[in-house]
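The data below hold one chain only, encoded as structure tokens and taken in the form predicted on its own.
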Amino acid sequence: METKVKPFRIKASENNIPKPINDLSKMDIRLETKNLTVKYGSVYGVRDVSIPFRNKTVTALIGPSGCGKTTYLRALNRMHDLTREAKVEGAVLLENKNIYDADINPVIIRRKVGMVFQKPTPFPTMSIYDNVVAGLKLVGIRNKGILDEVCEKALNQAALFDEVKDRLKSPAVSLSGGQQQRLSIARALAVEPEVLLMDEPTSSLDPQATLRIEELIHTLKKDITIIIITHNMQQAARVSDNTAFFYVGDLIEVGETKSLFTNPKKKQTEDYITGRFG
């Protein structure tokens, strides 16, 4: 069942109206991807996407469960480097830099290009604060002062500072599951990342929490890139710019979300957006 939540409304003016997804200079582009394409062993996950995603935007990726948003997305931080059988061709440029080259380091790439998941991953064993500044620490930063600093703002740009500064000091996992993905959002924030990778945030989520996460996502666009999965067709009207439809493992259709979902250019976007299939 999907989740209902009320639309909330975006005031009109021209810095939140999306140029057309083809029509973009090299300056506007954070992200893109040419002829992407994700192989496990013999089986396409993806095949040959290209897709350009612009500075400062949502783009949502819509299609049936299996047709390869999460392939496609994993690909976006080399997490496929984690599984031993998948091998991905094309490029994937970052700063016009191909992230896939070998002198390029993954765990720089991970920082730049961060990722949440479809359900809350707070580390169980460790607390509110150590759970944001993780990513920190990871890489030798030790300096209480801006371990605290850093702690502060990510909890603000994730919207639960306020909900949780008398208990820095308490167990992650004893927040509720809004409060948990929110907490996954500002870890993912303390890194500073250029572009945020969302793999369904909200589908474990009740109506409030997720009316809250895509706020969350309207706010934090004003600086960064984000890319969303999302299978709920109104939560992609909602919160995205540019909406991309993927069908067994192929690119279907990209571009500026109001016209994909009012006058979609190709047959199976029409199908899937209007729930003849899915």
Second form
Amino acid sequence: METKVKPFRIKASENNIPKPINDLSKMDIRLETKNLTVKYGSVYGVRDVSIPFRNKTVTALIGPSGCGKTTYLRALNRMHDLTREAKVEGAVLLENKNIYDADINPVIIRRKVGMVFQKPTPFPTMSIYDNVVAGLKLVGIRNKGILDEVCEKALNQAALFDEVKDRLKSPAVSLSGGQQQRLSIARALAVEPEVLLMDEPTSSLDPQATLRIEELIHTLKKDITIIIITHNMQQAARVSDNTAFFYVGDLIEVGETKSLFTNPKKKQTEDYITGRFG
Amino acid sequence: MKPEHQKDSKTSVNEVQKLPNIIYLWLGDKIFSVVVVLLGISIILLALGMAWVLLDEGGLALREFGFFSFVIGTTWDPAVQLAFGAWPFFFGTIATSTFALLIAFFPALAVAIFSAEYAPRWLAGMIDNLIQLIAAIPSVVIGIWGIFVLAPWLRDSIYMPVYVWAETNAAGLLPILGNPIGYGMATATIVLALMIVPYTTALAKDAIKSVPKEQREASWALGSTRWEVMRMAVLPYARGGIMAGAILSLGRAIGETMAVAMLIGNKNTLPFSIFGAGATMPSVIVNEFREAVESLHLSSLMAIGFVLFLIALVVNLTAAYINRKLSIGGGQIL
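One more: the block was the form predicted on its own; return the form predicted together with the partner chain.
Following is the full complex, with the preceding chain placed first.
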């Protein structure tokens, strides 16, 4: 297991040096927020946040509890639509189209922008198999061959297939916590999202399971754009290309992970990553 | 030696507090436990006592006919033969309440889903209050409404047209349809359905409300529409509570007396027909109790009460079992 940690280190080989975030060509940006503000009633969740997310990169959102990371993340696939009090201002551009435009159906957005939550959320009455293909059945795919194929692929991507291949029909709740979380990831991946949002996906997992999820993020990066919230700064450093630091609803600093951790531009960032608060 | 933080303080907690006396410490606790235990046991004794009285008073009839023969006996003749069999009422009870549940269940579930998930807050609150209001209407009032409004309406706009149609087109159906006078099994079933809708709705709503937010969000995040969230995450999670609530409502329908007695037509002999008169266990008890002069007749009514008690017990145990069997995590309502 230990040897597998290696790939996370940001190596200075040619193809994975993240480009500096401020000279991006427009083509490269998959998702972008412009002056995004989320208010709960009159209280600000996040204020005026603009971040571009490049295609096939991992961006970590860090910051102390209550700093607005989750609020920000949930704005990216319109989960705030479900909270009566929450009000979103500004724009979230998915491929240069604002997902908050009146003619956009949030259901379609959520199929393109998948989400994995802090706690594993398998549907308890469904089998492992049915959990994975739940999203596919929503879009009307009933063909058993396709479902089987996608189920195996998604479980493989989530590094769970080998553990469950003999009991795909058993209840999802029979899995361990770490397996359930990987199942939740497989379920999100099965619908082939373009962007995957992860809200502290490893916070309820043991180190072993955490490691597997981190490996997984590294593999997934080849195909999709990932935005991950984490409280663990080592994790942010291990898995992400870019990091954004939030503090009380404001975006303090965003940049290439390596430079943000080694050479933060703002005092608050430095204080946080060196453990002086938060 | 005192701990560090107490050294300098002038008054330590031990000096200030008065130790409660031994009577308070020992006896107070004992008295409280005894009172609580006695009250708890009294509920059990009350239930057992009621069962015992019914069994004891009904013993004459049960000994005369035998328990099983009494339940499946089809003759109920308090006037001439003095033969008593509970089957017509048993059948009438099960038929009316089961069909009432079948009629009430889906509309009630729909109302529960609407008020829990779809309705804006003010409307949901209004629906809840109205549901409680319906549940609070005394059943004799519903009975009167049934006699003067519902039954005539059903007779004129449903029973009669169906009967007239059947007379010319399907004469074979006439015995099954029965006399469309307006007071009978169908009317009683419909009124029962109306009366249990509030219970089914309230219990289903509780079950739906208890589904964790995470489950809904997981389904939303997959790109579910509202209805798909209900079907994928909410209803499966809440199914234990919903089903248990339905069974409990069935229990209420089985025990409902007054409105049924006023609307079912009260006929003691099989066969019952859809529109025609019938009877249920509670209705026969309330109708005949005052006039039961023969001790065997009175005892038979008591025995019916005992059978009803057993049915209620079975229904409640079933509801508890289903709730436990089907519920997930916090989804239990019982």
